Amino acid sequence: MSSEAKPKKRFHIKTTLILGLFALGIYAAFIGPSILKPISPVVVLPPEETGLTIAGFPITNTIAATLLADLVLIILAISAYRFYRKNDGAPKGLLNAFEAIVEFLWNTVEGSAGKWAKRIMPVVATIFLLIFTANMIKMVPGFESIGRLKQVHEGTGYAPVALLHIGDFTLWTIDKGQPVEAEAHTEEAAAATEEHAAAPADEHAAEGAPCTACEVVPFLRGTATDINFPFALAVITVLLTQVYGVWAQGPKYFEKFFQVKQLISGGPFGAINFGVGLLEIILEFAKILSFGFRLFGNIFAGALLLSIIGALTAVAVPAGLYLFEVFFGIIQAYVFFLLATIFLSGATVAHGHEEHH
């Protein structure tokens, strides 16, 4: 008689981990205390000051995250120097990664800028390391909600609350289950101080607070969610589209602008020629507007919808549109790459598709 062994039942330590924490998001955004739920964010464009300075210099939330990308890009090219001088096989990790990508990089440019490949290169990959390392780093967890409470001079805020005290520190939070008019708040306090510091509204100002109508201004943000960074770079690449033309053509470069030839010889189709020609001045700056505002609108639409649904449903779907968001910022960084590589590889192209030797 035989009988058939029953499969132990495993205790699967993830599958638990992973519902704890579903069960504690819950807990956390409709159960728990309202010091926990989250809040709507604030949309501001301009970028904010963290309070920082460098040499008299203020640091805004964007710079400070542009310096963080800047460190991780700068670590991880020492570590890969260090690897392939000490070592011959492949490497491992996110050394393996760091090395597929470039490989990667260098292959579109090659096929787009043939011999110009290893000139453009440089500029085009630290460009795509640049804004992809951006675009990575603002989805680590603190990235947009960790700051410093402001007070609100118009509108809604929140009333400040004290998380934890460490001598002279005070760790600050704010609550959305108490709300705070600022408007009304500060005619309150302008009709009569001390009606106002006996009233029972005073309950929103804590002792030692930073504020009384609070709202957090963080200290990292998104940098492609100040307009200033993508349109730094779509002006960098323009003028470098000028620079690389000038390097591979000479002075004939600037023939593609102003066809005086054509208009003296060419008869009336001459003369539309040399119209196209000043066009192509136009189309020029019209570069800068479409590099600038297709990677700032669309890294800045993915973060305020990152920070709406969060507050909205705050359990499961930011979840998957993380996925998404990560997915979002790969091509955004890309098409920039992309469109970078083929004005750089084109300038170098005399008019005529005829190249110049």
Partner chain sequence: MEFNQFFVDGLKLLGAGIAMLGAIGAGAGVGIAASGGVQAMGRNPDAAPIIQTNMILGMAFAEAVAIYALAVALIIIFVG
Contents of the next structure:
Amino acid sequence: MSSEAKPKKRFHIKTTLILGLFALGIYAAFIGPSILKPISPVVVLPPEETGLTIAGFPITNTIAATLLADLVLIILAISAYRFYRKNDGAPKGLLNAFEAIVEFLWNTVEGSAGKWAKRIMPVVATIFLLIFTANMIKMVPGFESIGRLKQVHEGTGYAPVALLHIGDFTLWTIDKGQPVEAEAHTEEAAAATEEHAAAPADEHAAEGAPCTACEVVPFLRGTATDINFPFALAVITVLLTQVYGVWAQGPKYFEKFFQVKQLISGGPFGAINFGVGLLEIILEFAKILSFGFRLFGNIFAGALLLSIIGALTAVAVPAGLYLFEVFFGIIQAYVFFLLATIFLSGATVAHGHEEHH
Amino acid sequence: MEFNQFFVDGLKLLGAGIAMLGAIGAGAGVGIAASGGVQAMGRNPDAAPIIQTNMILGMAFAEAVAIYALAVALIIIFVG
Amino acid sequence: MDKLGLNLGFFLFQVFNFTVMVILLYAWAYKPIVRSLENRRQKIAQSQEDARIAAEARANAEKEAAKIIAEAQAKAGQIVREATERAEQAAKDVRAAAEAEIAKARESALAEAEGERNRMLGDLRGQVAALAIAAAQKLVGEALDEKRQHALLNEFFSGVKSGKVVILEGAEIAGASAEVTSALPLTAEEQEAVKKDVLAKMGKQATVTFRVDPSILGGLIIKVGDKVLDGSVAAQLEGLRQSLK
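Please supply the corresponding structure for the form predicted in complex with its partner chain (the preceding block corresponds to the form predicted alone).
The complete assembly is shown below, putting the previous chain first.
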């Protein structure tokens, strides 16, 4: 009896916790003060600048998230390096999970690329790990919600409210209960206030606000919601496909695109085949487009869905959607990885067009 | 002038929505690919890895159509 | 494209970032992990091979052991069988020896008993003769002299008349051994006479044995092979009785 009672008790604790969180969500969304109310997100496609710069290069919020994902991966890689330099067995904990992922990738690459696996592996595995880590790190609370206040130039912003004073630093939030219409003629003032937006340090809270009609520009935003990231990966993949093709087959690789032999000896069908070969060039560009937009579309739509549903139903439903997002983050990383593997390993073996006829 | 601008904006959004109709076919295609793949894997579990790879490849090509639709919609909204 | 967010600077940053990550992860993660995986795979294959060899060796050892055990069992069986045979042989020998001993003892006992009886009958013979003469003197007076009577009695008992065996007169006997039976033990001279007579008929190399059987009353029975020369008083009396009937 006692052995049965124990898990039951734990279950009760979990139930209480979950119900408490639900109650908190309901309070925040419907009962509590208006600063806790969820708002509809501002749909912004381009990455936003966080105000930080490195050597004159502006750091956008997606670049910051990319660097964070890099950091996680580098820490894992260094600990893996230190581990494997000393011993040969399987590591424990997080490193074991890392090793399991790498092993899975290696098995997939080896199965499809054969003896070229060792050369293809770094590229495709990095694609997977980077997308995977970026997609997972995006789920951490604070992403897309903590940022600096920015003056809205058109549409509706919200009034700023001082939340905390720590020395000279003031933590602001926006009051969803006080929508403020942006005024077209405040642009100059907004430009002036934006300069010290990151750390507003004025004495008077209400007057020291960086803006009058504000929106939050997050410091961190999901990497894949920045169209540059998937397109960079897509362009690299397609370019490397050509590079690996030439590396493996030499100039013969380009016969896939320019089927001169077919044109000369193939008769009327040869001419058609030559045209098909030319179409393959367009297909390569289409690959870039589909690669890039697939990842971008999935992740961006996921993020959008999350914030819109979060604003509509604040309680319980977003939790399920978060689970869905985790799943989609993994699937998209895997699909990108698998397609890159297939294209790269396909480029290393001779195209079989001549044998078909 | 003002009214025309609103009208054009509205039509843009409508056009983007219509462009996304292309996702219907892609959705059906992905579903068919998954169905065929799962059936094949059920009949021949030994060949599951090869079937899975090809299934995902086919799904990716089917999905590409939806992605083009999405690209068109995005371009209509944000660029055009 | 700017409104979509495509920006050459950010794009190049992502490309650069990816390249750096490929190099770093290759050096720090993929190379050691893949090497370790390969090592482990090799080790597993090696240990499987080792296990297979060990299993083979064990099977061989088991076969060897089975063979040794079978040999040992066969040897043990043989030893047991031999021991049993030897023991049986020994037992048989012992029994045979014992039987022989017993037979010898019985034989000697029998011979002794026979000798004793013969001696007693020999002693008896004188007394019987004296009694017979006394009885005859009482019956017929002093008609006969003592010497003649003794001769008659001796003849009666031994069946030997003046140095010749009566029943052998005109008889043909042949064989390797002869058995002479008398009612009372014969004296040495009588035995000598009988022997001489019998041997004269049968040849020098034949053997003659003597027996005493009081039931024949007098005279001699000579048995050679399956031929019996019956000169006993009992037979004569029987013949007399048959003829008187």
